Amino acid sequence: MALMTGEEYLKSIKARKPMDIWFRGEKITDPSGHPALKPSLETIMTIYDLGHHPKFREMLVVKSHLTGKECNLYTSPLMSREDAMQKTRVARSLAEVLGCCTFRCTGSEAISGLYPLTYDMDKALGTDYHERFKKWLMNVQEKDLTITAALTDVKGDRKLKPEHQKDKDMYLRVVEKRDDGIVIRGAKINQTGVLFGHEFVIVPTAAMTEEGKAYAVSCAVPADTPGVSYALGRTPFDQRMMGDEYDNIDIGKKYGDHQATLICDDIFVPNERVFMCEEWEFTPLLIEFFTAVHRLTAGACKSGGVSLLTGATKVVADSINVGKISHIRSKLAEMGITAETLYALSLSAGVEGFKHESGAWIPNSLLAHAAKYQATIMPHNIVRYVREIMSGTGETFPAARDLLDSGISEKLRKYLAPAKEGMTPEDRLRVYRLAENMARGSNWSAMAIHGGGNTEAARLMAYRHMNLDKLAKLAEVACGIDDNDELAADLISERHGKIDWDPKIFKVKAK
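Any chance you could show this chain by itself in the form predicted in complex with another copy of the chain?
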């Protein structure tokens, strides 16, 4: 069936076992029925439906290189430069429509990372992870499942390695190896969309050492596995999302996402779902493969969000007739340039990647981390503009119900009427709420700062991928410290003008 519709997806979700989800003291067993999760459900169902939409289909459906059959872009590893570029474009486009996370990205990134990783592991170690992974993946493609990646451990004391923590469970680990599988224990935080995924794929959050090999684990777990618990994270808007039709207006938009803490309490995972178990020396490589795609996407999807926010700012400005004023135009231009800058970094990360022996396409890590770095800074900066242009009114607007259906409605409609012909007070409220949602209420502004890793993590990774020694050598030749002119030619020409970036980082160091 390869491509579910939104309705089919919903049915598949409702068919899950009762789950152990908590929100404000209440236990939720089926997230699809909970009002605080309705925007999330709208999001994921829409994404499934878009796979059948005549105009989106071409963007979202690809041919599986495993089966030759159609499958969703999110269930296929990146296999070419074009795939990588399409990932950027889809991430941006969906964010422009949804203004939130799509949930399916992280899983697709885990898939793109594990595909070449298992290939390399098998080649080096004689294991059969790659076949096992492909088999699992074909099922995912066939059933068009939503997969999320479970990466970020709770980490405890950030200065200590996993194996040196007071509580050894601060990073998820293998607590028992059996013949037929493994038992895992630990928690993962910041799990965007996890309640609406069919499965999550465990990925280690950091490079592990031999001493900490129990933490070198990757496996796929159905989201409704008994023993897995979830605590939904709060957002400033969570109660507003549970409201009636007027609060729906006050949310600002139909689509949304959620983030949860995921806890695995000694969960058994059968071998056919295990893709790494104690091969600690391959953890850096897995992180490289995964983050190269993950951070490419982080730039692209923030680009789309910034575009949507730019459009919202234009509507806001026009509502008070300042859309053509010089400083507003300057700010709109800067917002638009910000969107393109993030887009360009992500697109280029795809363009400047390389073909891995397994057939997978690995984006350029330096550009991917640069994309992520800018994506943690630039969106926050332009958020100031939209809030400035709403100039107070946007943040002190009365409730939709007060505006539309209360004893003060008439007065409010008079005084808060927009200056734009044909625009109603309700319209004005709606666009202010959209801006409020993205700038403050929803996860968007949070993810625009640290979704996919924070500034310093991205900076550090980018630093590691820079070829500073080569740049230093270029400087030495330029200023005459080194008088070997040929050296510059050598340094430059070996990459034929391509970006300077050291693929040796993708070699696994021998034990």
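Output the structure of the form predicted alone; the preceding block shows the form predicted in complex with another copy of the chain.
Lone chain follows.
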């Protein structure tokens, strides 16, 4: 099968077996036709269509190193520095188009993490996970499937390890091993785009111990597998998605995303779909590989969102004729600088990576985590500027129908007319709603903090990769505590101005 179009994708989703999906106490029989999911469907169909767009195809289509055929970038692991740079550019570019998650990112990052991980496991343990994974991946590429990654467990008591929880299902685990596969039980939360994915990949959320080896599991599960249930998460805007012709205006844009909790109720996964089963000692390595790519992407996609929000804020300012006031220009400049800073960190993480023995390209973890850390802070700083410039009106503007098609419309159009010549009241409402969506009402601002890990997780992971002893030694030479100038020269020459990273951290000793 060639790369799918949006319509072909829609047919493939409608062809799934009935799924157990719930929202506000009611069962959703057809997610592709539900008003609350309409913006999500627009997003994923657009992602597929952009793969055929002459100006996006070069970014989104790559050649598979497994088959030599064309495949979507989201179904291919990173295999070179150029791939990592392309992943960054795609994440930023699509965020500027959509202003929300693309849904296919987490799956692509699980693919990029599992490819070298399964290679290392086979080399150390004599397993056949890598060959299983490659066969599964070739099918994903051939069918152009959307894969999401189920990462975050519900976690229960955060002070306790998985195996010490009062309810052992607070982390997803293997409850039975069979000759032909495994049975898993548990739940994953905040799973972006999962209702419109063909399959999801289970990935451990933390490094496991030998006592908790049942929680060291990774596998691929078709989204319509019997025994999997879903609860669609709420958003501040879901009451505005009522199937009305004015929904897109009230929401702020036609694109959106969704999160859901997925529950695996003793589902069976055949061996060919299992890529880790109780190899607990490899869970830290999987997290390293996965987060290096995932957090590179996090910085890049938030960069694109900030760019879009900056543009919206400029239109808002012009609508009330304050766009050229000095403090407004200063705030817009800072917003633009924020976007470029996040983009630069993400891009450099890909550039400064290293080649794994499997052939995969591993981004620089320190820079990737630095990008993610800044993505948890910088977008929220600029949101304050957006709300200042909007003057509080974004959240309280009337509904689109009242402005455009009601008994009060004529009066509202008079009093809500923009100051900018040629701009209509509808134009003003549209851009205010876009700014409101990204500054307050959508998942975008929440994902800036928690998507790909929270602030503290990024800080701790970055700390792991900092060579503070080396930096301390440089300081001792600089101030004269150590008078060995040649030592400083040796230490600096090892870096050549680059951020420290050590591929040895990714090594696991064979048993």
